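Presented below, as structure tokens, is a lone chain in the form predicted alone.
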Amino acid sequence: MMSSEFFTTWFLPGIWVTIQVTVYAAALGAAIAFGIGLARTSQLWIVRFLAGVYFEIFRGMSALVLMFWMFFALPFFGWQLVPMWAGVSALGLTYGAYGSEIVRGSLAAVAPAQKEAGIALNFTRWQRLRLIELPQAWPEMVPPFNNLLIELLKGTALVSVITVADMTFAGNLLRLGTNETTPVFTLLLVLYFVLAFLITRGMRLVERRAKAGVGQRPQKTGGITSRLSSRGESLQAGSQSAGGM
């Protein structure tokens, strides 16, 4: 049976390792996402081409196979990565490629009039990005980044196959030691759900602040307030149409 000693010895450190891998891979992925995403909007065709090559290559790669390659194949080229950093690098490079498309698409969604206003004010490309385009694109990036961060959290389970002692690794050890498959993996599902829920709540706060920064109200969908407001709008529209008859 699962003992409290095994939980504190393996599962709690495993949770901390999972959080570390998620944070480190997210930081690397965010740097790559913004770097490649901005490069794909460059006015220089060679920069766009190289950024597009990176995007296509790493978007089409398996994170698990890339992790194996970085851990087992890189030593033949004189590079030896510890298991955690091999996992972090593989996840950051892969999910950074996905994130670059979020950055590129959000920048492309900024109204052309806003960009033209920056040109009319004689702003440089960097000034337009920093002062006009990125502040307006950032609120649109947060929801897809939230989904990508949750996918990254779940993807950290892959590091267990290269002996990183995360939650999945600890759970598998516990399963082998106690022969209790269902309770162990049920506990793992609950732990991943709790971590994903905490990420979602944090990103919702970031989204509200990002929208408030550009003067947007947070939208409430499916709640009583939205239903009452939509019903009031429909009644108002009906009274106006009746009055105009």
The other form holds:
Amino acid sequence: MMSSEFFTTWFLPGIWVTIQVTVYAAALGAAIAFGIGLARTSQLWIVRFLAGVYFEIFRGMSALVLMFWMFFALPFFGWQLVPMWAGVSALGLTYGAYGSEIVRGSLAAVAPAQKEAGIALNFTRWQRLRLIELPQAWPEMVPPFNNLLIELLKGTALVSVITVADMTFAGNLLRLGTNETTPVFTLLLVLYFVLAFLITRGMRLVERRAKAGVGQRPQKTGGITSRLSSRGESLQAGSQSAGGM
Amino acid sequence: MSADTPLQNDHDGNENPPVDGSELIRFDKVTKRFGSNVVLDELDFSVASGKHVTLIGPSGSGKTTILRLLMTLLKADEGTIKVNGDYLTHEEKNGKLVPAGEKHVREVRKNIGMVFQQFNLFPNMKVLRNITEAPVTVLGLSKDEADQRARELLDMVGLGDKADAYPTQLSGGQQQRVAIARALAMRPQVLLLDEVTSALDPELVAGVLDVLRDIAHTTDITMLCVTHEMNFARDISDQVLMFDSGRVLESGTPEKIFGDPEHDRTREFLSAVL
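Since the structure above is the form predicted alone, I would like to see how the form predicted in complex with the partner chain looks, so please show that one next.
After this comes the whole thing, all chains and molecules, with the earlier chain placed first.
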């Protein structure tokens, strides 16, 4: 089985690298999601068009191949990226494209009457977006962003193939060294699940705060923890959490 | 009957003298179509400043469309609208009328406020900020000034204790009174009221109408009002316009329209709603 020395020299740093790649790619992806998502609601057709082109191209691209391209092909154009940044860029660019659809859709779902009230108070378009539309769209964005963030977390395993020492990389090393295939990959599955679960709990908090910010009552989430504490309403809560997770 | 109805000439009494009687709003041959449906048909009409004008008529006769055109929520297909003598959505360039830019539209639009059927308060802001946000952001008032003014307005509509509530915590009638305060905080010259009690439970209607009566009788704000509350219309109006098929069928004082209308169509409509 795994030696504790191997765990501390490879696995722990690997977990930390996975978290770093997730956070950086999420930050890049969020910036792109909002930038492209807002651009796709622009009044100028050329802005909408270019943002749409970005969305279609990066949505249709394999993150893994893009990562290879950035790692192996970009140096030919005189641009050598550190492996981790090649991975972060590839993930951020593709997941940002998915995220832009969430931003665009949530903005489109804000009641048109809210926009009209903003016009009646003579706000500019940008003021309406900043003060009315984005704050109201935000609570609707959080659950799909949660899904996307978990997809991103699991997608970070791809960086192991371009020599970034994340936890999948560490797992592979360990397997090669020990031949303990089953325990190693079982451990990896559990680790990804635990990280994903932590993200979900965190995003629940964000969602509750976001909903409180638009005057909605925080919803009973019906997650496992609340089901343990109140078994009575488990039936209804269970079906809600199945939809939410 | 001509659709051209200069309201200021029809008003004979002086029980509610206009601010200065000048023309505040003018529609000139305004046509609005939705697909093949002509909602407004070369409509001409004007409103003098300080007047309270009520638009009545069967649904689909274009009353709400007039308010939405004035608020620039809709675009006219043909014709022009002037507010204070300025084109609302057009600019004169080299002697030609061209669609106006955002800056021009906002400059003219700042004179107009609107209260909606569904209140349309901002759910992401507490009551006080619903009222202060536009005065601070759009008019550049200081926060203290805007707060003070908002609290005065909340007192006026009887909701002085609700400043820190979210809109969803209020009843429909309370929300609508906040919406009235929010519109007034921008100090518009003209207030557009679009069926403001239609979405309310019957027992909440009176409170909203009382607030509006109060405003009508104590301020010199111009009101353009679409309503099915005929008693309210009779109370506050200087002028009632009967619409049918996108045109003004007849207009006159409330006494005349409700008491002795010229047209059978008006008589039919009134007997159906009164």
